[in-house]
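This document opens with one chain alone, in structure tokens, the form predicted alone.
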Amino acid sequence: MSARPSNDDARLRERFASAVSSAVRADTRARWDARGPRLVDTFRMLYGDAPGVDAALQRMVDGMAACADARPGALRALDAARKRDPAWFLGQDMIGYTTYVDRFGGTLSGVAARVPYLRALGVRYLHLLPFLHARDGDNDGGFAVRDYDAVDPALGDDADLDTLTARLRDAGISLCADLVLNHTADDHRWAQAARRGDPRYRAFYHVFPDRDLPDAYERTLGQVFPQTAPGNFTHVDGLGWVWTTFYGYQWDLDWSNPEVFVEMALTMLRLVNRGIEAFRLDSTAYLWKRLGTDCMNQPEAHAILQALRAVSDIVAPGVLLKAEAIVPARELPPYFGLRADGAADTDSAGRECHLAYHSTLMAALWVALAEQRGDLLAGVIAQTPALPAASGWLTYLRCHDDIGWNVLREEAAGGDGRAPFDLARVARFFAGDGDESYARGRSFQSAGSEHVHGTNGMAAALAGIDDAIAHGDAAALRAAERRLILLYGIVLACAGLPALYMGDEIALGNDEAYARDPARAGEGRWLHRPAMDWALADAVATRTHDDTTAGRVGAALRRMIAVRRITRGLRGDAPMRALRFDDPALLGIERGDGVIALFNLAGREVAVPVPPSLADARWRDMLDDGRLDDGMPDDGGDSAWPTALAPHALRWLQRA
């Protein structure tokens, strides 16, 4: 990288402003003044004197102006509203839901028909996993994108997307889509041109004539899929060795080429003008390659994200960017524009991503359940980095990917008064190994019982519901239901934007049939990508299925969502700290406005002493004294603080 060679801010500012109509010129000029200089500086820092950099920058500015001018009026109004409330996505009423189009509604039109269901559930943020035109054949669940500007024909067409985004917007639900930044499919038009020898598009990818440099890089690279896609390079006839971090049909883009940045930035803007309000920025950690490193989380990757944020803020400031960087939480501050030590950088804080996945908390939830230890979660909460204003965590229990255990390597070693734990034992537990396991998960990309990588499975199956149903054990089934409700009770009580995974609200189990489908059998993550059971979901939603597992779990989750929606102390950006108890099974979370959430992670009853700092307070039960069927009498006098919690019970309390 080299310094910016000249001050051309004024020229580019006027080029941008003159290209938009008078109706939007004042607003867009003001946004350029706020973000444009930083965008140009970052672009220059990344690309210096690379050939064609000036032309690329001018083409990007022209494309931004065209998209700003074409932005529909309804979306401009949304931008204005969100400028007035920049932390809108952290309101206590923001509940997320993650699903695949085909598994949930069959098509985009089918999803649109289910918007009333989502709204009634309390959903305000819908993440639809990849629905753009994917590669023919294997495509990593849609993450091998063939065409960023077209809907996958199997899911509908562009008109269906426009109809869906409008319907969601009318319902107050923001659509999040995946923007796959690290790679394209090998049948994308850029890749096809590279195969034909087009030098412009060959430069869009990392291509090597022999194994010399790939072998040098491999010495320090990890492997994402060591069992099914070992190595990081694939030989392509007539082209050479292509960098393929994930699968051989996903070619890594070379972001050191300014043309790649321009193409992807304008792709993002075309999509935001279709009504997409948030992007999950896929594989953000891998964007920049540097010999002698693991090629993850490089400084230039953060510069790219900050520049993309500036592009978005200028053209569509109401749009959210969410980092998909599955690394320990302590490594995530730079994705919010903070320094690596979490300290504020006045130039960057809050100018990268709005959201990031709290994968450390997610994995720790499952470890805490297996180990029956709330203190593990208390430690994760205590070590969760503070974030800039109008930034937050995406908190979740399950997603389309495996549970990656390696984010907890440091926590597994113990410390700060907490005993260590064995990640390999936890992984075996959730794979169903051992007489004590109630889980029906499967190991993922793990070589041998002591090699820890990941675990697949739906939340209900991992909590023991599938196993209890298979054995016809009513007592075990109720215990498993309590475990699932407990985990979601923690997710919904934590700071951040909480997201449900498809079907968890009806305790949907594993899709064991995937192994009999030749098109899916080689990808173990299809175990937790079942089709939605709409007969069951509709029955639960209309309360005609109350006395069932789905009904009990659904009622509990809906109740907690309803309480969160009216409780300001449970806003995503309200303060959060963990309470300390002598019994490691107990977890206490203190939130804003006097909210305390208590959880018993053990399969035994535990006493719940009142912390000295709260000894004089009186409490009311926020969940209507039903306590989600914890089976404990209310013997706390005129205060709802419990003297004990039953196995896997929870309470949400507020100062009376």
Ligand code: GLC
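Quick caveat: nothing in here was measured; it's all calculated off a predicted structure. Numbering follows the first chain given and starts at 1. Basically, rigid core = biggest C-alpha set you can superpose within 1.5 Å across the two forms. What changes on going to the form predicted in complex with the named molecule:
- With a cut-off of 2 Å and the rigid core superposed, residue 50 has a Cα displacement that reaches or exceeds the cut-off between these two forms.
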Given for the second form:
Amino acid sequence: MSARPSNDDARLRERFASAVSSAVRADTRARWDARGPRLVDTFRMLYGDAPGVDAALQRMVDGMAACADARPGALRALDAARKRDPAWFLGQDMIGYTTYVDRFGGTLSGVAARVPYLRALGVRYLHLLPFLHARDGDNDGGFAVRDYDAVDPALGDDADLDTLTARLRDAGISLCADLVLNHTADDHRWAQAARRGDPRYRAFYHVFPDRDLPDAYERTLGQVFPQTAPGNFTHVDGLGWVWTTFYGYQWDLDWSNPEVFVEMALTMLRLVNRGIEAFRLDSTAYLWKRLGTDCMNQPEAHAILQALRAVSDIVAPGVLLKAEAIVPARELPPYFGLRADGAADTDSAGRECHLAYHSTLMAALWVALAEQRGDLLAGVIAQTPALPAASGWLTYLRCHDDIGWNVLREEAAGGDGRAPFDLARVARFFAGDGDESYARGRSFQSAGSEHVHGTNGMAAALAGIDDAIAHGDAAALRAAERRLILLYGIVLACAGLPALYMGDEIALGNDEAYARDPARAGEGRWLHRPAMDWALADAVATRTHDDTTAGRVGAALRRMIAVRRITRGLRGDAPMRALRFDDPALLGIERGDGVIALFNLAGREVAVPVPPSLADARWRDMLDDGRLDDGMPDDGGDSAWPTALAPHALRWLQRA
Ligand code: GLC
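Provide the structure of the form predicted in complex with the named molecule, given the form predicted alone shown above.
Once more the chain from above appears, this time first in line as the rest of the complex follows.
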């Protein structure tokens, strides 16, 4: 890029700066100077420089200036604070929490009323699943948006959102919202205009008059919902074949149209000015289509994300972008602006997303549990790509989607040098097949027991809690609790920003009732989208339920969160390395400041030899582990490396 702006750039810069009021002009102009020229370059690289493109660019610059000007003072203050501490979201005190508004608080006001609960749990980052005005009827849990500028009337109104964001901000909790970039609902006003034959809006979508191109694309496309929404195109009367990667009512936007970019970028800015501090960029992998490919992770999709990042960095630099790209971790470096091989020698390093879901780790946690193999997690940790400064992983155990097994195909084949495993067997295990299985999940979008796609179920049900309760088996229940605590112990010990999934903190089980509700029965993911049990959650929070499953799990999670909060070595960006053990059941994770976390993934006791490099050290047991599991007496006080770990036990140690 040239050091001096071209005439074009200079014109756009002036256009931008002169539209921002003098009080904020110097700051915003400096941000334009840092990011603007590259934004313009990327835009022209994507869209060329035809007259229509120029007009679109000008419209975007005007919109950016208007939003920069209108940004409320409280949010500007947040921008400034984050500039001073760009890795703020990776502090060891950062805990995420993911939930649907209606399942958690009923409405946005209901969520606001629960802010004290979230605070007491240690939550600093709240991802509320889609709450913008969704399509009537089926809407994929809100992921079919009909109006990005309005709150869903079932959840509240615009004023409620403003109250909630202010309340959260006061509590030090950042609100993360979904920005559904890949598609709109089929009743969005753009889609309606397209249906009416308006050429401007028809060009917002991928529309084909016949099956020729759709068939050509299908030859190399995958399927997200092969059972319930087979194929990637839907026939719409009067329009033709519309690209619909997900459900037929979710129309993929055509991001090769610059107008789409401008509309979505300005949509994002209107939301940031309402106090949304982070975006989960939904389905980012699918934004760009290319014949002969699987139309995922295309270079242009990254250019789009980098341009969106530049837009938010110029107008609202405190805002975080999180990529939802459910692909193997080794394919994620480009979402952080790195090259595909992880190399950082481009000037886009750290200029795409701040965060990305580590779905490889998530799925591997469950495989490791079923197969009783900590070595699989050691492999995943060893192969987790290094990230630029001020970026990190979103680590999690469960979310509102199924556990997609496909991210682990290479590991399953033994491709990481470790013993292979059978994903179909794992999926059957979590679906409760076989005498050995304690799990009560269900396979998702899989045809037959050999075809693997995903698994549904709450963490508690997958770990065996629901089954043990149904059988009234107290010993099995304790074992299941230990498994759930173990998995969260790993998530909380890993590098990244860990997010709890609503209800896991009280071991909430499956919502089996979904299958009797005609509105939800056709979508298996509702199994793990229960309503919060507030009587139980409040009882656990006030410690009146200590001697129950929810109480024990809740206390263990709270304790780990509290210890993490005061341990710098567990910062999200502190180093992480897996230790080597001969017994494949064991997992050891070394973090910063002499922190070592040990986990036994097996249902048998396992001896834990001290790695030679650590033999002379003395250790402090950070979790006072007797309280976290009832498997073994405390073995040696707080200066000993444990000689053995009980079934599914964990230890967090720090060099004394
Ligand atoms: C994301 C969401 C998922 C949704 C899909 C389509 O993957 O997490 O729930 O079905 O996008 O919007």
